[in-house]
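Presented below, as structure tokens, is a lone chain in the form predicted on its own.
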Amino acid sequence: MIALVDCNNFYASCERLFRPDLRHTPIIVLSNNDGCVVARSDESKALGIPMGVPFFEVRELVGRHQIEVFSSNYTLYGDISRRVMEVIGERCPEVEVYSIDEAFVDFSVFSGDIWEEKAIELRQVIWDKVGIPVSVGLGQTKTLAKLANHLVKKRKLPQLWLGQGVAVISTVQDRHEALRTVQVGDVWGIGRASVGKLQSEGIHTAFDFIQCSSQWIRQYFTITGWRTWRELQGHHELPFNPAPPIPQSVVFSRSLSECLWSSKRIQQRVKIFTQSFAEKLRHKQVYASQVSLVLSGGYGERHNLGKRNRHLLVPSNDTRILLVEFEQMCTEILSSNPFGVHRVTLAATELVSTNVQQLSLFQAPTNHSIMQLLDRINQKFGRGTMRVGVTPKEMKHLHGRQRFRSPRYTTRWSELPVVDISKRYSVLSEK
């Protein structure tokens, strides 16, 4: 038996976790530079704001109903999961962590008897322990358990709830019930191309889905559909891997919050990025193999678009090698062709794990112990207390245009609240 542990509306719920007076009130998140709608409240859901919406227009949805704006605080978003992945290990011995508000639980170590107890106790301890609600489905392969967690996210087939917020499908019967409920588009591995092509064949439900023949799913499908064709049926296809494979990519992608056509300003942007770019791959323990640079246009110049690759001799998450690299592309995209770029993407492929690198007879390896110190640095007293060919006033415009921003309250002393009871009590002297 697997669980599938999903904070619920996770952005706005760590917003609120610092401002209970917020507990009821419709709440968005907005992207860097405070674009577009990423994260919405279920009051938020209800009054009808779709998700990817361009901020400028819900203003007046807004407005007239008094909706709170944030924009994205992804290092307080990032400490709270932390801390919440934290609690789940506490508890539970083999833990996957799928994405920043979701984890895979491998609940079979336990006696079948204890599932159900153990579900709702985690999802109380959480709550407990951090203050973020949490939704658990559990189900025999990865897949039932995302089904059976969107169940009860979605209020449906209330006869499968163990408790509120824990759902779980368990019997042939309950999978075949479940299954006759979900639109086949709200499958986990089922993409919107697929959709389209499932439903000219007459296919609507999950049920519909797992009728077809293993020929015919193979013949329009990737490997990807196949599996989920498998899981739904019960099939463990996806297996359980509580330490992530490598990934095939690394990327980094911001808009920014003008569009620039200074070669200086531009290259300054490229820096600042490469940065937290760098920072990125040695936290998921690669080196890069191979490293690209594109830089888009502006809303008038969307035909506008450069892009430049480099094979590096030895494969390195170094941000000393990595500004060079990504230096000399930015220079040669422009001189090629200046335009005014609105977007900088900064990726990583062909990556390799820390713990294996090939050397090069022609060129030294470098002292990753430098860029280690340097993280701890940073961990220590606060992002970007100490970069590398850039200043502090520069970093500023890491995160773009960030006007409705929350305070860091876990990871910046500064920005912890302050309570000043002397002006509302007076302090009495012992006689």
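Okay, that one was the form predicted on its own. Can I see the form predicted in complex with the DNA too?
Excluded here are partners and other molecules; the one chain stands alone.
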């Protein structure tokens, strides 16, 4: 049995954590540069704010309903996520953190008669200790656990609920009923492209989907579609992976708030981004063997694009080494075909763990203590306190537009919330 613990409207809930006055106020959270809506509270959903819509398109609606707007505050969300996962980990031995707001939990470590009790308790304790509301879905496979969670969130099939926020699909009858209730496009792993294909064949619900033959599924979908089909029938096809291997790639990508034409300014941005990118590699404890830079201009299909790759003889995450590589790549791209740059993407592939480093025969090992020191200083005194080759003013460009960012309540001493207890105190002292 697998449980999926999923935080409800995670970013919006994080913003509410330190603003209890907003508990019933509609909230939206915006993407980088305050571009799109990436999270909505229930109230905002009810007001008809779609997911992923450009902010300017709903600005009028936001004003009319006095929706509270936040720029994304990943420092805060990352820390709250860590707390949620920690609480789950304290109570369940096998946890696979799937995303910032979701975790799969192996419930087969508990005996069958306490699954329900455990799920309800888990939900309650996350609320008590962290203050984030979650939904828990239980099923025999990851895909069924997802499905159960979906039922809770969409308020469908209350007969499968156990208290608010927990649903269990355990018997065959439960499963069939759940599959009949859910549209095939709402199944985890079946996206927009497949829905059209399925509907033209008269397949609308998840139950219709599992009625198809194995051959037919294999013929019209890739192996991933077939696995979903199997999972919905209770066969494990997606392994439970509590300790995920090192990632395949690490990407750092930013849209610029304005289109840049000057080579000097583009180089500057690349320099700034390289430092954050290298920091990200170190944080993930990997060295890159291959790095690439993509500069793109404009939106839509017909935008210019320049790409360069570099293979590193000795895999690295050292800012100084990466700066040289990215500066060279940037110069090459810009010299071949200059165009207005609207987006910069840095990527690393062929990653190796920092636990092992393959050295070149003729090169001395890198001195890591300097980078460690750099990271410690920047962590303590704020990002960009110590930099390579750019001024503090330039470094500020990094975050683009963030007009509505909340304080980093839990990770910056200077932004700790202040609680005024003077009134309470005076009452006590009078007594």
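Take the two forms, find the largest set of C-alpha atoms that superpose within 1.5 Å, and that set is the rigid core. These figures come from a predicted structure and were not determined experimentally. Positions refer to the first chain, counted from 1.
Core-superposed comparison between these two forms: the Cα of Asp42 travels less than 2 Å. With the core superposed, Gln173 shows a C-alpha displacement below 2 Å between these two forms.
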